[in-house]
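Take a look at this single chain in structure tokens; it is the form predicted on its own.
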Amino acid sequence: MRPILPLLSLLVALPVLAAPGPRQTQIRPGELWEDANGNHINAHGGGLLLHEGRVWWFGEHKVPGTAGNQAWVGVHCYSSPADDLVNWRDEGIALRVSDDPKSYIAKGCILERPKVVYNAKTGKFVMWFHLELKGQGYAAARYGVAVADRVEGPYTFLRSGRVNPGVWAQNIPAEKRTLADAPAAKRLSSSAFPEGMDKAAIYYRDFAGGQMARDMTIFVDDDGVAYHIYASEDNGTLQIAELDDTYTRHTGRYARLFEGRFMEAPALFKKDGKYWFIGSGCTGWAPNAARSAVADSIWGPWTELGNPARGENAGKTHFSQSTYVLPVPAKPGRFIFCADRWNPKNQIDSRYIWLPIEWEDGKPVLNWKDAWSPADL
């Protein structure tokens, strides 16, 4: 999301430990969703990694209030046993923002939507996410990254920039690699070019610099080769960059996707040899139909497919946005949509929307659910 909010003061009182609740055997999307501890889940903009039995989910963690729109403690914790997904154990901040105001991660930045990967070359565990620097608004469309020796952390903090400084994208032709001629450019407000402006003007303004980085995801294939897909050009068009056998920098081989679609809140994941898609439009934080779409390679050519959601409130996809998409553990092909439901006004309240994908004409459908439980996927 890049709403324009005004930096706020902060006024934070940290949760108290509620009581442990009984162990939950459903999912409930849209409810107030407890941990162990009895606290609602504190993960927002999350994405989830298999480790070694468990899945680990690592989200924003918010406080109460507007002040919840910028990060204030870092990114938090959590794991359940792979067969469950339902029980939640606290694990703790896996990242913290900094006390130093002149850190890239200086406690008011804007930090989201934080993946985690493991590299089995390295041994290391990878944080990638959307960093925004503290004061600027949404104007520096960084990446951050940050690495740890254990799932849970802590995460030590590497680097943060733009994508690809310099870089030519691979599909942009070899005739039009040139900045001589590049069409002129000016920011994008909305979800729409200017009438007659080219839908590349923004690549082209940022091609020295480095590409804008937004809302983001990681994905491993099954060769073990990760990429870096993300929000950018003015949120006009998506760009999938290639990292290198660190998961921790890119390689400078990346493409332009969707050019000029303003999607946003990426998710991948691969089915039956195919990469399937689900997004967002572009609407700040109101919700907006997601849309998806299909691949035989992650560079495409993508075709699209519509909004996946189905029933009375599809047009608003349940009142969520996508923010990863979770492979069933043990249970080939099957998947689990995980979006949140933003609450702008008081962030720490967000709650979770997770449902099941199914499959309608060889298509992804999200059909809503008032309960239901991973184990009868």
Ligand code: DGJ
Second form
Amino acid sequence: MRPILPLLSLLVALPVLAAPGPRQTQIRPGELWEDANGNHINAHGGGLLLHEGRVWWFGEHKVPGTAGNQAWVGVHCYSSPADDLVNWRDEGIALRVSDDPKSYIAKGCILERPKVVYNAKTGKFVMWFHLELKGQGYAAARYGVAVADRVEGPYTFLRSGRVNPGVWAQNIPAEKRTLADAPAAKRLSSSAFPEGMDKAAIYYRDFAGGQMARDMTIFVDDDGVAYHIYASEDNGTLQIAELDDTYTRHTGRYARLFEGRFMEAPALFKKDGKYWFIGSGCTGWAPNAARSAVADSIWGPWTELGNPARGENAGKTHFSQSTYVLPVPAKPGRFIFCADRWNPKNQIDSRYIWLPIEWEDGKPVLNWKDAWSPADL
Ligand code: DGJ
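Got the form predicted on its own; any chance of the form predicted together with the ligand too?
After this comes the whole thing, all chains and molecules, with the earlier chain placed first.
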């Protein structure tokens, strides 16, 4: 009878060793999305990078249960041929959180919305992310930066901080560049300003110590200049900050955008010489109506275009929140809206809502599709 036990434990272990799935031809928003090993892709709040014929998908690796709201593993990487985008190969953990409790990225910190860019000057891959220090909830509101020699990593943590301490944003008028009569600030706890509070009050509050940096993206323009766009000022106002030519530091040039509009989940893309923005409102993990905007200059002025979602669940953006807009490598001028359908009780089961961006009266729109293929764009 003895040999039965090891045999039983092998059988129990079998479902964990997922079988390679068949080649998929369609993206099915909201369904489980299996990688080439048959596991649901684990790369939430992600960003994508085209590099040497493949698209690389970086995102938050989630663990089961509510523990998935903190980082216990790090940033997961997948890749797909640039003309596929449906079938993804697991490339492993690109950035690992640290076992050292004193590390900025100690296990149990909050590490969200990683975005990776390639810097041709240094030959390095640079990862930016939103970092919250372990045990402090969302109070720290910092950015983190890590670098690697290879696209899939391993990434080495470089630094974390608030943005541009002691530097005035370029759209603060000269006569207002003083803390002497800074408006009184109360911490914003909801998506509204207390009666009578100046919408720049949080900006002044954080001037000396540096601006808050939460939900974020990195956008690299055609001229190679990179920008960090992040929810700041207690999430009341977005900011955009230029990066230096190594993409690892801010230059000090930055601006406040969409003052007092409470936007999160920023995503940027460029089409026909214009800059396009898609983001969300500010309701925690719960979906809300997306926002969109257009500008001739990345510094603004930005013109809001309203909620790009269309159809039955437009008011909740098809139950999703933006994370990235992917230019389709094989189809210049076509873009994919990449979003998350969060499940804060079990984030490992959060789903991906990827939809082609369509255009209506010169505005980007998001129509629901049960299944679609990037090859048909
Ligand atoms: C909304 C943000 O978009 C997410 O990335 C995450 O930070 C949640 N808020 C936390 O509530």
